[in-house]
Amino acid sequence: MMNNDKMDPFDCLIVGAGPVALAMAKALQLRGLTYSLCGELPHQRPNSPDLRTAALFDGSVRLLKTLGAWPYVEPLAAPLVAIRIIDATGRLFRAPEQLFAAADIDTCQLGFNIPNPVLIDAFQATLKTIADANKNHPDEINLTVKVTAINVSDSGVTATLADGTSRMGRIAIAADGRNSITRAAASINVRTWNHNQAALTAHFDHEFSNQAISTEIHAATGPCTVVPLSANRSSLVWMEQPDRAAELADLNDTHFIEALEFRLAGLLGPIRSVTSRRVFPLSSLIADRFAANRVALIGESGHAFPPIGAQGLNLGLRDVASLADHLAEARLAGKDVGSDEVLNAYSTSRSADILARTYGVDAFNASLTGGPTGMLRGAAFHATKASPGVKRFLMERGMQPIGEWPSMMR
């Protein structure tokens, strides 16, 4: 390992090791900016693997193709041709069942469902080709050592790693999640709130084909969502109150299958097998700005919310593509990539999209508990049922950014 203190700083210091951080590294490489990627990949536990998946819409798929990750992902990506929503809240004013199909917006599929570990492996494969080709910066990609401290100065940002070495960049890109130490070092404040919910994740095999349709069953405690992995295998994200989610996760396979079959009400037929389960507490977070003091926020360092409507990673990947555009334009113009001018432009450009998704998901989640928002939700679903034009508008708004597409997603 080399200590970067006595070297010229990289253009960018990326802190994190998830899909958003890895995508950012590849995007910067394609746009001609130097970077140091620092973070520690999550350890895979054999008895409790990461079973989360990401339903990526077409814009995100276009980004994966631009970054060269799609050939690694495609064999394990399950196409999604429709999203079905079923109201199981049991209320008097029940929303009608809805099917939002790709055909409604004149396309072949809405996107693809991809396991998180597959995305990480794909981005690692694309980054390895960079490391092999570029021997001048052997420490550009470091995914084995945790970042322990961040120091922001007028001229750049320095990351200290657990092995005692350090890296410096003119700008730090915070991709280190909800508890971001990079964001904290930049004195960017966040608003957080708890939903008294947890998400249980698993994969399961079932007798009936899912027909490439993702289904959300909306209950008063949150959605139970099943997303295709193949025709007869689906991923599960079951939102419940934390105690109930933990109770379900602790059931043996037989009793858990019984509970899941009851929740699905026969939708996918008998369940043949199920993996181990993991539970994640749910909360929301939004930063009061998305860049400041030589730090730019991407992904969950700047915004986080419950897994509803497949918005989370799609939003984070739009951060990646947008920031890559801003930094490349600044470098081409001879500007300091970490200057207030560049950071303010990025933050302003992302604000409307991020605010709309974060508070939109929050309002939709709140509507499941009833009250006036529940009535509005039911009325909105009746309107989309009656009007193809309204349905098309809502689908396009849900899958497209507010504002222009970043260049890598066009």
Ligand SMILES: Cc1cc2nc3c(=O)[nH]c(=O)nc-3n(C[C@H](O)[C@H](O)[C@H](O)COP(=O)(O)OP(=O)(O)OC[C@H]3O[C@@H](n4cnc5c(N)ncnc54)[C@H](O)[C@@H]3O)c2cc1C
Contents of the next structure:
Amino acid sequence: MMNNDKMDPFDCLIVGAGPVALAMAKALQLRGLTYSLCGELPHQRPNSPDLRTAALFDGSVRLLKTLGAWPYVEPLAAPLVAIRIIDATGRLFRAPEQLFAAADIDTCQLGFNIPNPVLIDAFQATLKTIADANKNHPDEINLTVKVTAINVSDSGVTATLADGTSRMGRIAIAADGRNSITRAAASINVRTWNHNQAALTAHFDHEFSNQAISTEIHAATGPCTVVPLSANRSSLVWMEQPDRAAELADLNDTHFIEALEFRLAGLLGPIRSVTSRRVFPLSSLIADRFAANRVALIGESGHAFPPIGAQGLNLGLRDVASLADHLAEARLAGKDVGSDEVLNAYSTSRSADILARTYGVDAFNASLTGGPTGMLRGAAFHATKASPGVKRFLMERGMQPIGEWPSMMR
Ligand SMILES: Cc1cc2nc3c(=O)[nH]c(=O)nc-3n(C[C@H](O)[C@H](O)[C@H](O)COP(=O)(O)OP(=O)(O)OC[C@H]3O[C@@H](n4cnc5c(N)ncnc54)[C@H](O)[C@@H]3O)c2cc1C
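Next up, the form predicted in complex with the ligand. The previous block was the form predicted alone.
Shown next: the complete complex, the earlier chain at its head.
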């Protein structure tokens, strides 16, 4: 890459190389804003690859379609027709088993389960198509570079890259995850808190069909969730206290399968095989605003929480679609895309959705791991079971933004 020091700034500098950064690049491309994406793809460890998958709901799937990524994703995406929740907390006042089915809200499926690498590859493929079509396109994408420093000035934001070159944008979009240096450069504060939990991930093959139903078994240490990858293969997100998660991950395949069969209590029948395991430490984070000082936060740079109810990436993709709307409108009106006016409008528009998800997941998690909210949870589940109206309301709230759908998700 050539040094960009002497060139005009890009409209946008995207820092990061996760699914949210790549979706943002594609959204800007479609909206006609110029960008430079600088990031480092997550390192894959040969003996324990990242086997995370994302259950993406309707709005996210519509965004993938708008961005042109869906044809690459669809052959490898597993439809989800229902989410089942089983209370295994062993408490006196237990919640009844719940099935949240697509039919309850008059649709064919709730969403699709997609492996993270499939999403990353799909976004890269769509970005390449346009770059190939127009060799003079000024946008640039570098997925192998570390950003070592970010400097904010009155006229723009400059990223210094590990190769010694720099890039400047009128706005920087922080898609560099929880420990975002872009967020820090804009002096945006975050509140963080720990849960004494970790998530163990793996894929496994099982005898019985999962019937395209995702099942969450709620134990007092957190949920153990199995999400369909195909009829007889599922992905696993097993939340436990960190020591127990590490202990489980270290078991050999035979002993791990025994432990998993015990946890699933026969739900998917005998387990035939399992992949390597990887453990993700869990914590929560929320920024005190979602844009300031020429920097906008998207994805986990602005909010992070435990993987319960498949909320994280769905929320991050709503950030992407919303920011694309704000920047495109600003551009159309001839405004500076990094101005306080544009940033404040974006931050305000995302606040309710982000606060509700972050604290909602936190409260739900706390209701499992102890405390007075456990009783409330049981009561809420009884009410949901008794009333289709309450169930529909909860399902729609879990899958839709608070506020309007951004235009790319309609
Ligand atoms: C076990 C598990 C299961 C989950 N399941 C679901 C689910 O079913 N549904 C759902 O919606 N969400 C789910 N999530 C949440 C989802 O995985 C995250 O929301 C999503 O990965 C966040 O994406 P991101 O792009 O914001 O951040 P990240 O994926 O963290 O990406 C940040 C990127 O920035 C790069 N980067 C950081 N700093 C720099 C730097 N200085 N220079 C260059 N590059 C840099 C990193 O290398 C990385 O590529 C799950 C999470 C976990 C842990």
